[in-house]
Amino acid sequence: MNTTVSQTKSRNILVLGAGELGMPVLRNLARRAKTIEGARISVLLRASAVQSDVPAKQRDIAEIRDLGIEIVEGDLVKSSVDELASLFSNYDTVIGCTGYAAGINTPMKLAKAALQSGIPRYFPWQFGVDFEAIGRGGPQDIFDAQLDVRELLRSQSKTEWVIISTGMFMSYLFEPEFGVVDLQNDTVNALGSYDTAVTVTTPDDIGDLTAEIVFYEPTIANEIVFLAGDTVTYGELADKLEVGLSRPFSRSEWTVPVLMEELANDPQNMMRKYRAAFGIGRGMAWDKANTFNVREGIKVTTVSDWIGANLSGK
């Protein structure tokens, strides 16, 4: 833990985005805010999302309003840094939950706006792997952009920052497009080797733990906080699938040279960038024993739990 003593409190919070991670973060912030005097939550959404007639979007908007969360309309892509800074300055804490869909340059744009706004506390979109352990120049250039954001935040002392490292979203590990778990052929394709490890956490758990971190006493400041639903090797993943689904799984290794060759043949392919980076394995996993959730005794979903809840019968 960081030894810096902070007097900052998050009471007027703006969340950027209400997608796969944003919704769980909003739900849990709203839940925790009920127990904290003066705490209120707002969310920044595009006007098109608020007015959407897509049923899933309408359900999310209705839930947000039912939670007592104020909706603020804005556009992170179209707005300038000055415009965003002016908007952010109405809050004491901004939490980025937009992911990479807004573009590789958006995390830096938001960080610049956060610092320019003078807000006391900023949680950047860094809900992922250990970018510093990975280092620069790896297969996934988005990771370098995230390191740029960290350098910017560390270069100043006016705005306190908190980075939450979660590993991969747990469901992504089972996405057919990612290719690691092939349920149709009962195969696990190990990225790198069977002994390569990956840390994974569900968005629901990230939302719960993020709310705990935001309101934690003493205030967490200028620190990278590690979470983990589970840390498993690809070999262990195959074992857990066999136990959870009561059938054998064959195992295949997609070695780093093969993954790098595939990327070289299609250098802009985002999936191949991710596979190569996870295959190298550096910065993709950490010991669950040293995480915030274990230290605080907060129960989270494990890989076996997820398999039982989502794959039984498949």
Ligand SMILES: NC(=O)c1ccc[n+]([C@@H]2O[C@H](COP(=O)([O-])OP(=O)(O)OC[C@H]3O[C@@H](n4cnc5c(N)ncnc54)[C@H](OP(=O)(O)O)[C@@H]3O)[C@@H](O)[C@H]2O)c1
Contents of the next structure:
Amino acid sequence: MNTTVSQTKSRNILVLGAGELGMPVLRNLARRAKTIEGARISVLLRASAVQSDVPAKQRDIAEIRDLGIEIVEGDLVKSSVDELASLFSNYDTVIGCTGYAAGINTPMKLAKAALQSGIPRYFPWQFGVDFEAIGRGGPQDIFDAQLDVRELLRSQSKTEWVIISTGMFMSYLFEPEFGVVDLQNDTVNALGSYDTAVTVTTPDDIGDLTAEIVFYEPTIANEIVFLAGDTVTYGELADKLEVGLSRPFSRSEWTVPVLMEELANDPQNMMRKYRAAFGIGRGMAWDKANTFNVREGIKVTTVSDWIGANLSGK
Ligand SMILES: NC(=O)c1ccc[n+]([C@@H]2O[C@H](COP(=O)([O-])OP(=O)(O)OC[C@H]3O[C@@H](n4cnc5c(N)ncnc54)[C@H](OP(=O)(O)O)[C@@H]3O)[C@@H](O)[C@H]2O)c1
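Based on the form predicted on its own presented above, generate the structure block for the form predicted in complex with this ligand.
Let us now look at the entire complex, which starts with that chain.
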């Protein structure tokens, strides 16, 4: 825990992106901002998203407007670091919610722009696993890029930063393409072993908790805040599926040597990189008891809740 006492307050906040994570972050920031004098929220979106005729995008844009959030048009890939720095300098806080959607080099570009802009507070897009515990040189090279961003942020003291570690998005654990939960064959394929653990949190809970952290007093500064909807082993995941869906589940182990061999056969395959990294298990799970949400007594969706809400009847 960092002991710095910060006087920084987030009152003029720019969120980058409004996708799976950005929308819940925006909803919760807007809800909290209503109770905080002088707080206002803006979102940076590409012009193509604002003008899109895709119904789901139009619904999101309408919701953003209804929430009283100001839309700023921009493109994180096309803009230079100088241009982004100039844009960011209109705000006191920038929160990255674009993931790697804008490419593997974008997190570093955004961090450079944030520092150059001189904004008081920056939340990089690091809503994921414990990159430090994982260390460099693992099967998922995008994790190394996230460590580079941490090094840059720590190398200075002008802009305060907050990193929010959430584990995997909970829905991703059940993604058919990920292969861990195979509902067609009622099987759980454990990454690494049945005892390997994974921390998971829903994007809705991440949005709620991010808003709590942004407005938390005393201000959280230069700290990695850990969240967890749940921390389960793959064996426990199978148990929870059996209870929640009232039918037996077979279990198989995808061991690390097997996962590494599959990756070696297709080295650019993103899914295989993730599976191998999660199979090794280091940095992928932490004790829920030590998380911000438990410390603050904030209820979150557990794996059993998620199974009950999303998988019954499947
Ligand atoms: N911890 C985890 O497990 C974890 C973490 C992150 C992501 N994921 C997975 O990865 C997926 C992505 O999630 P996400 O919320 O991070 O991303 P997302 O839902 O794809 O949203 C990305 C956002 O960034 C915007 N964007 C993309 N390129 C841009 C650019 N050049 N300039 C400005 N904005 C740009 C997109 O806008 P447009 O509408 O213009 O495209 C969108 O609003 C999810 O499906 C999630 O399951 C998992």
